[in-house]
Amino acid sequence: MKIYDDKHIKNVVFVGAHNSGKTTLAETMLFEAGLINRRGTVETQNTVSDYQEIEHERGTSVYATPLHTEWRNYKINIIDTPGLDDFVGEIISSIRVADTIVTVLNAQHGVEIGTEIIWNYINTYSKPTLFVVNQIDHMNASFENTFKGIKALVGNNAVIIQYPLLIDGAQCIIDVLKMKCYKFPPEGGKPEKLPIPEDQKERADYLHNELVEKAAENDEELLELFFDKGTLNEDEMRQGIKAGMLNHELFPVFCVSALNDMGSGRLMGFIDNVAPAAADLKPEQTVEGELLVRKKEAPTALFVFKTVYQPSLGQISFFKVKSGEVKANDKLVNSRNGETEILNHLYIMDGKKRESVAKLEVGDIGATLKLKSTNTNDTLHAPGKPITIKPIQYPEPRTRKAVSAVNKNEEEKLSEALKKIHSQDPTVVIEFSKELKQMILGCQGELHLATIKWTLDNIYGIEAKFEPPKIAYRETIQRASNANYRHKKQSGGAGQFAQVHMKIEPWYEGMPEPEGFNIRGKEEVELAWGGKLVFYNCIVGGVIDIRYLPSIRKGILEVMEAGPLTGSYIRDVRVMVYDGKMHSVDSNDIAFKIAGAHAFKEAFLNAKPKLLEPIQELTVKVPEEMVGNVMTDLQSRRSIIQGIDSIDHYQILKCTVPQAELYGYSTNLRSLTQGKATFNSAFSAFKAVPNSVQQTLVKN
């Protein structure tokens, strides 16, 4: 394969809502370039990108798939991404390494909620972006409505390069950059180039002049040239369009029919000639605070943006060459763990097909196999030349499940499989909760969860059980209480004796010191699970030796790790130990720990104990016409609405909801809104549960 430099490498990612036609467009571009001799379809399960078994079963993209094509002395690396936000990790990592974002829209549906979600991530990285309106030849297509949606999304910086037109029943595309009319045969393919029809000249001229002005605005020299000449030629317009895309202030709009191969060649030509290359982007800052030198002669640095496990090959690591060049058999160092990795083979991947290459230069995307200690988000650099690329920030999980192996003998095997799934997809979060005694799996939604289950079943051969996770409640008290406990044990020889008197009270920040006690010592214990234990030594007259106070405190803390109501952690209590007895022979640390624990438990149960539940801050973005159903559902979940904002035709609902009421919310919201609403949540605070709920929980 020919080696391309960074000026002739174009890295594009196809993003867009489900069923916008990204996979079909990628397939058509590979066919146009001669990389494949027959176009596959999603329905016949023979496309280059959607090659995984689960994608065939579901009939949709689940993973981001790197591809490549070569067109007029340029190499175009294409990453075809899923359209469902359950797989947002695949989308974000692809956006991160792309130089240009190609946002594909279905002309029947326009700008959908999935597109808006993705746009937020595009904005985060301010990547050059163009829009492609697909399926223009469908009977229900509306280019005009779709363009209105684009303008609502990005503002007046959206600019038409092409618009569709039917002439005598034939599909045509008017190109206002080249000022040509492309007329396509019914079966698609190579179009006939024609002059712009007379009845379209006025509109085409208007759009052409608008494009000239937009292009001139993004370059001072071009702006002066425009004022001098009143126009720009095609090359000057390309220069201005590229500058606008790099500034994230100009968004060209194209139209195609990917299924019928109309307009894809012109789109590829624009990507070649105008879309920014790897060399055009602004230098990025490393973790070390230095600007990355994006040159072939610089020290090598690779950024691993994707990891895949295939039964026949093992681990495949996809990377972008951020600086320097990489050759087969190079030894590079992982900046995260200091491990040296040998890249025995370098590949260009097209779906499941791989082509071996000797080297890859800065700006290119490639893959290697079987790295020992490298995961997604890692940087590999030349020995002695440390560089760390800033990692991708992934969203927090929106759905959590307790996961366990049906066969208890496979628990360790399950744990290892989940670790591999996490390394492949960092939006899958695995943690073992000591408090809940459960392995908790976090993911982006029910579809995401279904793919994890499928992977465990079919790739790792593990049958797993997914259940609602237990809720991490907390216990506390509402009033003061006194208790004393005498521990006495005689079993031959030395016995055990200890007596402890204590008072406990609810603790809150800034409360005054306790009255009526001779305070001789105070210790504030920051509890690992939140809140405090404030422990006072109020012993007078030496009735308990000071050396036994730590043992009493230890006994109290043991009770606080498993409260008497539900076995949950106890928090926010202060304890005054003010009296007791000891024995010169039989008293010891164990005796006082036991006495302290029993006295605290008795006092706790008499102090009007209260159960606290975790409360989440929930933000829901929902179309205006669907707000009623969503509000009704939230009210049924004991939510408290904090505020409502409006953005375009969406309502942003902000509320607090008990974590226990959010189980299954992702699925329910999708059902209520046909997938048009999104949400995110974050822990807010612990608050008291209603008495009726507490009674039920204590009984269980």
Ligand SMILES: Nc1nc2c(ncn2[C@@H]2O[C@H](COP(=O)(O)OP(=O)(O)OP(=O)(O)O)[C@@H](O)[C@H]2O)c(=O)[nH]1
Contents of the next structure:
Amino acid sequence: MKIYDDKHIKNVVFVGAHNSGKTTLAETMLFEAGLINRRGTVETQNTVSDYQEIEHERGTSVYATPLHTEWRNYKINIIDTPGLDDFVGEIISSIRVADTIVTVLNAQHGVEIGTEIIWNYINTYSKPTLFVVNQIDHMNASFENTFKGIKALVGNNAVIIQYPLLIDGAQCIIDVLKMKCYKFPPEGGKPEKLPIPEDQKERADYLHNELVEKAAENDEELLELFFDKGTLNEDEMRQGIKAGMLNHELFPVFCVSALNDMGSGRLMGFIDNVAPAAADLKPEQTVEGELLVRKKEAPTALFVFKTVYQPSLGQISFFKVKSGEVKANDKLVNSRNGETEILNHLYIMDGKKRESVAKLEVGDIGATLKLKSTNTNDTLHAPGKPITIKPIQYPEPRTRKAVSAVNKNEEEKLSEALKKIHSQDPTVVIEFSKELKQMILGCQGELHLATIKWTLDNIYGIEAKFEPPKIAYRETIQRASNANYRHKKQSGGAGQFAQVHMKIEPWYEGMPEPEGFNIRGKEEVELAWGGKLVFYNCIVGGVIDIRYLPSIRKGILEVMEAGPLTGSYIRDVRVMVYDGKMHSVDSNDIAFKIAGAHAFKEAFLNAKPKLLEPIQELTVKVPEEMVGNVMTDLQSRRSIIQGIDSIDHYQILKCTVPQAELYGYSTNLRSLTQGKATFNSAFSAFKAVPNSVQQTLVKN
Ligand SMILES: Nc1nc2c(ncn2[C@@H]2O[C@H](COP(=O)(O)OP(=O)(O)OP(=O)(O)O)[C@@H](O)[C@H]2O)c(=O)[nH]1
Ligand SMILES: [Mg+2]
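Return one more block: the form predicted together with the named molecule, after the form predicted alone shown previously.
After this comes the whole thing, all chains and molecules, with the earlier chain placed first.
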């Protein structure tokens, strides 16, 4: 394998809505480049990219798969990503290491919600992007509508390089950069190059001129040339298009039929000739605030963007060389934990196939095995000078489950396996909730969850149970109440004695100080679970020694950790301890803690206690025609609609919904809208539950 420098490496990432044809296009390109001599299909489960068992079972890409081809003078690394946004972690990681993004669209459906979601991520990183309208062979294909959709998405900077045409039943592609008509044989492959047909000349000229102008706009010299000559030659156009792509101000649009191998050769040619190489992108700033030197002589820095675990190989870490070069057996340091890792072998991976290489230079993508303590998002750097590549920000989980091992003895094994899964896929989030006494797993949706379950079953051999997580309720009070508790114990030796009088009241921010009390001390306790306990010492005449007050407060806090209604945390109460008694011999800290706890519990139960539930703020983006169903469903979930906006043909619904009613929402929304709606939700506040709900919960 030849070693390529960053001027001759192109890292291309295929993204796009589910089923747009990314995996098929990748396969066709590998075939065109001669890396494989037979094209597999998704249906026959023999593509290079979708090689994992779960991908065969589901008939869809689940993981981003790095592939590569060598074409003319370049090494083109292709990463084929999944389209379903359950696997958004794989998509974002790949976008992060891309030099050029190829956004594949299905000409039958145009811009889909999946395309829009991904476009937002592309924008975050401002990566050079081209659009490929696929499936032009399909009877329902509409290039025009798809192009309109692209323009609506990216604006007037989308420019057509190719459009499809049928001539006497034969699939043709008109190319307005080369000003050629490519006519394909029915079986695909090499096209016949023809002049532009007479009746297409006007349109092709118009589009050509548009492309020339757009290309000129992005480079001062070219603009001058354009004003002098009135046009640009092909090489000048290439230069301008590349500059425009790098400025994120020009988005070329191509068309192909990946399935029938029409147009993919020309697309490869464009990637080869025009698309930015690794060396063309702006140098990145590191976490340490320095600009990365992208030279092979510079200190080595690798960014690990993907980790997989395969039983036969162990852990495989995929990285991009961000600076310097890496050789087999290099010792590098992980900037997160300072651990030294030995990279015993370096590989180039093509799906399940791997090829050993001696070294990789800056800009390239490779893999290594069996790193000890390196996760996705880590940087490995040469010893001596710490370099940390800015980590990828992954989205928050959209669905949460309580997870436990079916076999109780396997709890620890399960927890270890989940930690491993998280280190490979940061969109899987695990936390043990002390409050709920459950292990909570957060992920991106039902399909994501299904793959986690599959991995636990098949890779780690653990049977896990997923249940709705308990809801983190809170308890509070609605009116004031008093209690007087005497704790007295006389058994043999020293006795225990303490008596506490207290008044409790609902607390709210900005409330006036209590009246009618002689306030000696005030303590505001910020509760770890939210809300406050405001504790007043209103003891008169020293009836309780001041040193016992902290014990009374401790007793109250113990009750607040497990409220009398449902065992949930109590919040937002103020307590005035205003009277009591002590005994010169038998009173002690423990006695006052017990008396404080009992008095508080008694007062709490008489203060119209109320259960509070967590309320989420929910935003749903849904195509206009489906908004009715989504609203009806939301109403059945005790939601309160707060506003509706519209953007293009989408409605944006904003509402608040109790967390307890959101369980399974991602699945439900998907089935209500055929996956065309998206949502996100964030915690908003605790609100009182309706009485009927409280009755059921307190009974349980
Ligand atoms: N007619 C037609 N069908 C195509 C074309 N390209 C792909 N398909 C079909 O579309 C379906 C999806 O293709 P994939 O290549 O798996 O699409 P994908 O974008 O990789 O899908 P995900 O990875 O699941 O997002 C398969 O049935 C393909 O055979 C095409 O050019 N024309
Ligand atoms: Mg795929």
